Amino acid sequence: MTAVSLAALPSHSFHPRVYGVGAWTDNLYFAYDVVATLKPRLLVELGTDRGESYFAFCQSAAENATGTRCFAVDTWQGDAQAGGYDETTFREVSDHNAAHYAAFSMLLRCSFDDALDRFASESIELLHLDGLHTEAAVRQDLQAWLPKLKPGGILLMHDISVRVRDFGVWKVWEELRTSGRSFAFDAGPGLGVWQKPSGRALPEPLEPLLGGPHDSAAAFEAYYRDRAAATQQKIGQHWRDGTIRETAAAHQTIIQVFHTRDGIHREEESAVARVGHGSWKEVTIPLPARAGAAPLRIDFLSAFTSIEIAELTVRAGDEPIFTARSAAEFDGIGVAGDAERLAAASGLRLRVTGVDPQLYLPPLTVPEEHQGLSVMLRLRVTVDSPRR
C-alpha cells in the first residue's frame, strides 16, 4: 500500500449528517468506506437506535451510488442495557430516513427473529449486529443470522471491548474470530470485522485490515483513529460554542442514574433512559439487583436546555423510600456540575450549562429485603435559545 491508496479512500470527502448520538462515532469513517468500496447489494443492520451507524452506511450508499438496498431492524423501544426511550427516537429516525434515503432504505420495526424470513439464505453481503449485548442474546442472533450472510460477506460486531454491565459480545467475538479472517478496532467500545470464509479477496481498506498485522493495516488503522479524534474534537467545539443545539444530539436528553454502595460513582454502575423534548414525560429507570443509594446521582446529557422536574420518587420494590414534589422537598437534592438551579414555585428547575449537569440525592436507607430499586421522574425538557 502507498500513501496514494490512503488518499483515495472515499471517506476523505465524508461529512456525516448524524454523529455524536451514540457509541458508533469513532467508527463512522470506516463504515462509510466499507459501503463505498465493498458496494454490497444487500445491507442489514440489527439494532439501529438513533441511526448513527446506519445512516453512515446509507449516506455512503447514496453519495457513492453503490446500488445497495439497506434495511434497519429494531423495535425502537430500547432494552435493559441501552435503556428505554419514547417515540421521539423512532420518529426522528423515520423522518431522517424518509428525507434522505427512502429510495433504497427500509426501517423494519420488529424483533430480529420476526425479520428473518424477509431475507434469503446467503443473501446479505454486509451484516451489522448491535442489539442486546448479553452473551446469550448475541449467540442467539448469530445462530439465526449468520446463515443469511453470503460467503465472503462481512459481519460487523459492535461493543466487543465492553466487559461490564452484563455485556458478553467479547466472549462470542473471541470464538468467532478463529473461524474466519478478522480485525478488531479497539478504540471505545470496540468494533469487530469478520469475513465469512470463502477465499474471496476484498477491496481496500478491508483486504489490508483482514490480511493480518503489517504496515498497510497499521496505516489504515491510524487513518481511522485520526478521523475519530477529529470528530470528537468537532463535537467538543460544538459544546464550547453552543452549536451542539444544531446537531442531532440536541433533540433528546439522556438521563443516567448512578447507584453506589460505597459513595463512589462509576460508569459501570449506572442505568440510563432517554426522553424527547417539549412535553411532560414520566420515565421509570429500574436499577440492577443490589444497587445502593449512598447516594444516588442523576446526570443529564442535554444540550443547553431547561429541565423542569415535577416529581422524583425512588422506590424499593413498590415502597417509596424518597419522594420530592414541592420546592422545599427538592431543596434536599444537590445541584452540581454544569447546571444552574432556577427559581421554582414547585418542583425543581435547572438550566443546563454544559456537558455534565448532576443531581445528588441524599443518602437513602434501603431495606435489606426488596425487589429492586427504581427511580421515577416526571419532567419536561425545553431547548434554551442562545444567550446574546
Ligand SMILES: C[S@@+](CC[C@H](N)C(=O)[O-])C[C@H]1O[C@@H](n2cnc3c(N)ncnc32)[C@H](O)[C@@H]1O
Contents of the next structure:
Amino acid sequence: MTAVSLAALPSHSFHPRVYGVGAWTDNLYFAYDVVATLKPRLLVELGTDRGESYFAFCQSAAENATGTRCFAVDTWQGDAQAGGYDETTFREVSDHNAAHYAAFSMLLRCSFDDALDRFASESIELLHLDGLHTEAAVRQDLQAWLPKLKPGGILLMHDISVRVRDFGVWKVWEELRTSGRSFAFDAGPGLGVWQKPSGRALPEPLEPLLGGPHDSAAAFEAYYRDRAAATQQKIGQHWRDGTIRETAAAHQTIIQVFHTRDGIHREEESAVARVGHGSWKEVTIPLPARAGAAPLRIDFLSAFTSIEIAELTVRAGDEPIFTARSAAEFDGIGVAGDAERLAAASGLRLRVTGVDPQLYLPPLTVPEEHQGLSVMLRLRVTVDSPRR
Ligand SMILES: C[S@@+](CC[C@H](N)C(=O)[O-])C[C@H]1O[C@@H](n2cnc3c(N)ncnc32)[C@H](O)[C@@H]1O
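Next, give the form predicted in complex with the named molecule, keeping in mind that what was shown is the form predicted on its own.
Now the complete complex, all chains and molecules, led by this one.
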C-alpha cells in the first residue's frame, strides 16, 4: 500500500522552475503534492519574497489543473530577518508570474493586514504563513488569518525548527500543533502542517502524515528528504560547474555583514541585504543593538560575479566611523575566501570565484553611546562570463 501510494505521488514528475533562491528547498516536493492532491479552491501565501515556495504551489496548480486561485501577499521590501532588498525581486517575481501563471495567480503587494479584507471568512483552503518570524509577528498574523481558513483547510508554517536570534515560530507552533491534527517536517528550517479541525479526511500524502501513527508516514517523510537532498546536490553541482550563472540565483547578490564583539564571526550575529545586478546600487544594512565591529566581516553570496565597490561607510548613528572610497583606503580591507582582488583606479574591484568570498574590515572602535551601527555600500555587481 505504501509503495503504491508513494509511487503515485504527483511530485515524481516535478521539476521546479524556481529553486535555490530561498530557504524552501527542503519542502518544495511536499508543497507540490499538497496542491496536486488537496486541489484547494483558494490558496494564500503570506510572505513570498523570490517565490521559491509560491511558485512550487503555482506550478503544481498549473500542471495538475487543480482549478486553484492563488494569491501571494508581500510588500516585496523585505523585513528585519529576511533583510531588505531592491526592486529586482518584485520585478522578477512579477515577470515570472505573468509568464506562467497569470490565469489564476495574483500578487498582492501590500502588508498582510491590508490584504485581510480581500478574503472572506473561512474561504481559504490552503494558507502558507512565512512572513516575519518573531513570536509577536507570528501570533499577530495567525490571530488575523486563522479565521480566514476554512474548517478542514490546511495551514503551513515555515521555520518551525529555527531557534536562533529572535525567531519564535517554534513557540507558537508548539501551542498550535495540539489544537488540530498536525505534522512537522523538522529538517532544515522546518515546516509545520496543521489542519483546522473539522473531521474532514484528507488525500495522501496528508492523511497518513496528519492521521496519527501510520506506517507510511515515515516512508513519505523519507521520500521528501531524498528529493530535497537531490535538489541540494543539484544546486551544489551548479556551483561546481558554473551553471549557477544560468539560474535565478545569479540575478541577485546577498550581502551578509557579520558583527562581533569578541572577534568570532557567527551566523546568528549577522545581518543581510540583497541587491540586483547590472546597475549601481546603494544599500544600507542596519546592525542590531549591541553589535560590535571587532572586526566586521562582509560576505557575498554571488554567482561568479565581478563586484565593484565605490564606497563603504560604517556609521555609529549618523557619525561615520570608517569610510573607504579610494583604492588606498580599500587597501586596509582584507580580501579572503573565494575572492580575488582586481586592479582598481579607485574603490575596490573583486572577482568572486566561489560560494564564500569575504571582506575583513579593520577592527573599529565603536563609541559607547550611539544610535546603532550601520554599513553602507555603493556597489555594482555583474555576472562574469565563464572563463574558457
Ligand atoms: C521569509 S521571506 C518569505 C520566503 C518565501 N516564502 C520563500 O519561499 O523564499 C518573508 C517575506 O515576508 C515579507 N513580509 C514580512 N512581513 C510582512 C508583512 N507584515 N506584510 C507583508 N509582507 C511581509 C517580507 O517582505 C519577505 O519578503
